[in-house]
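Take a look at this single chain, the form predicted alone, given in structure tokens.
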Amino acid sequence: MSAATGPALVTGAAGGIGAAVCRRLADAGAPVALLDRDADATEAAADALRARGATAVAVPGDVTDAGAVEKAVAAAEDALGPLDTLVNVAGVLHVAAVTEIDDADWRHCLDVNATGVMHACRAVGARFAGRGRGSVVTVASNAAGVPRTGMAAYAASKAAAVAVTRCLGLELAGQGVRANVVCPGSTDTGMLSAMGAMGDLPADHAALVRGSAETFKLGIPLGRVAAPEDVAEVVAFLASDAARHVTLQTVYVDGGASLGP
């Protein structure tokens, strides 16, 4: 287990891959901040990390509004102190294909999973900068670096996302924050659940794990979808001091699915 950080505000916390990593950086000892939008969700999920023996706070807030991102910020380090780590997770999902991809739909991917992003890390980069330390692990997905048929807006998003978080680690890297990506392929969450069910995606594991010739998607070379926990487990690696050397980078969380871009 990677050594425990200092406190760290986690958004997208209430559910999938953001309770999977605020799980793991609480059990490597540090507070977590949990933003999401849903305000009772985001308390439940507070109240099961300090039923762990945790300390927790809620910080409810829509990434895609600046002013509550600011909020949520300042309540998570009036509540534990000055935030060392930042993950954003925060995420949503729109298929469609690029000539039938309604507006709103596209502003809702952008807003939410790029500017959501820009958002926190403004708000918490500019503390980490004047502190001279922090790290900041974004949750983006490999279909940010590989094209998928009918996930033209998510792609989009997460793509940018990426390079908002490189940006800012390399802007920011001469006050000693650190800035790395995680990019999860198919994950057993509510949003795979959720596409399956829509005809999206194949309902079962092992139609993913076999791919689509007519949709031109590889499988799984390792032959499994991911737990929420096999990509909370490199975001706790990148956010402690075992990767102290470590920022700029994107490192690919998907069994091989993309053949290691």
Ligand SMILES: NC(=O)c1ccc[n+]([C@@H]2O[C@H](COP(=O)([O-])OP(=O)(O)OC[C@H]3O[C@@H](n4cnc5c(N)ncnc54)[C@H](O)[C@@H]3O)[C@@H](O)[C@H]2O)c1
Contents of the next structure:
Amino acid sequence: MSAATGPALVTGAAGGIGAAVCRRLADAGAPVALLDRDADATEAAADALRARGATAVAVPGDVTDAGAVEKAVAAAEDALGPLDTLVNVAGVLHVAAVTEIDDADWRHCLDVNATGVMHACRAVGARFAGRGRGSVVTVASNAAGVPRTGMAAYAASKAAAVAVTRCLGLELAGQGVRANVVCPGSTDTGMLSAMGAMGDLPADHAALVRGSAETFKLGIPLGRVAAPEDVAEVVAFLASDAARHVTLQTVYVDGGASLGP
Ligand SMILES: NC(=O)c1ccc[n+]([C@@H]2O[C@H](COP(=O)([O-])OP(=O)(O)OC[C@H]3O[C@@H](n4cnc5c(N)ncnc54)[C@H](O)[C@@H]3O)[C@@H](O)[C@H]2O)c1
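Could the form predicted in complex with the ligand be given as well, to go with the form predicted alone?
Okay, now the whole complex, with that chain kicking things off.
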């Protein structure tokens, strides 16, 4: 297991990948602040972490609201001390062909997946810069780098999240701050099940692994859908001192589905 980190703030902490990231960081000894839009779900996720012996605090908020993010970051530092790690996991998905995109859905995708990442990077990055240390990991998607039918809003928002994270990493490298990106492919969470239920993806994992010629979607060469822990493991490595010379990198955790762009 990678070395323990100091206090970490995880957005989207009540979701599938976010909760796995919180567990993984907590198991390495990091105190964790959990940010998610649903206050009850955030408290429940923090309770679950404390039940396994971790130090955890819920700082609920909506990442689209800059003031709420600033408040959550301040509350996290009041409770846990100066943050060492920010993990951007909060995300939403809207599926539609470009010719049919709903304006509100487009804005929601960009607001959460791109502007939300900027809000957290801005609030936490400003603190990191003054301290000469810190690590940011943004969970984007392999859709950020590979065209997919029905995914334009999501892919555009994730490509923007990648760009924000890498620009931050370049701006703050001289101050000892690192910023990296993890791009998952199909991962077994509520978001994937919702896509299956809406008919936007095959509901069964075997079909996801096979891929779909009609939608030009390759299968998954490693032959399985990811568990949230597969993504969390790479996030934890990039956040830790074990990756102290790694910055501005994008790691695809998709079983080879995008052929390693
Ligand atoms: N599951 C997959 O197949 C997959 C693949 C690639 C990328 N991702 C990305 O991984 C991340 C985690 O997704 P997941 O699969 O765990 O989905 P999930 O739906 O289980 O979790 C997403 C979390 O983000 C939170 N969230 C949404 N909007 C928010 C907002 N405005 N403010 C604060 N929190 C908000 C939700 O409440 C939820 O807890 C997302 O960014 C997603 O785009 C997932």
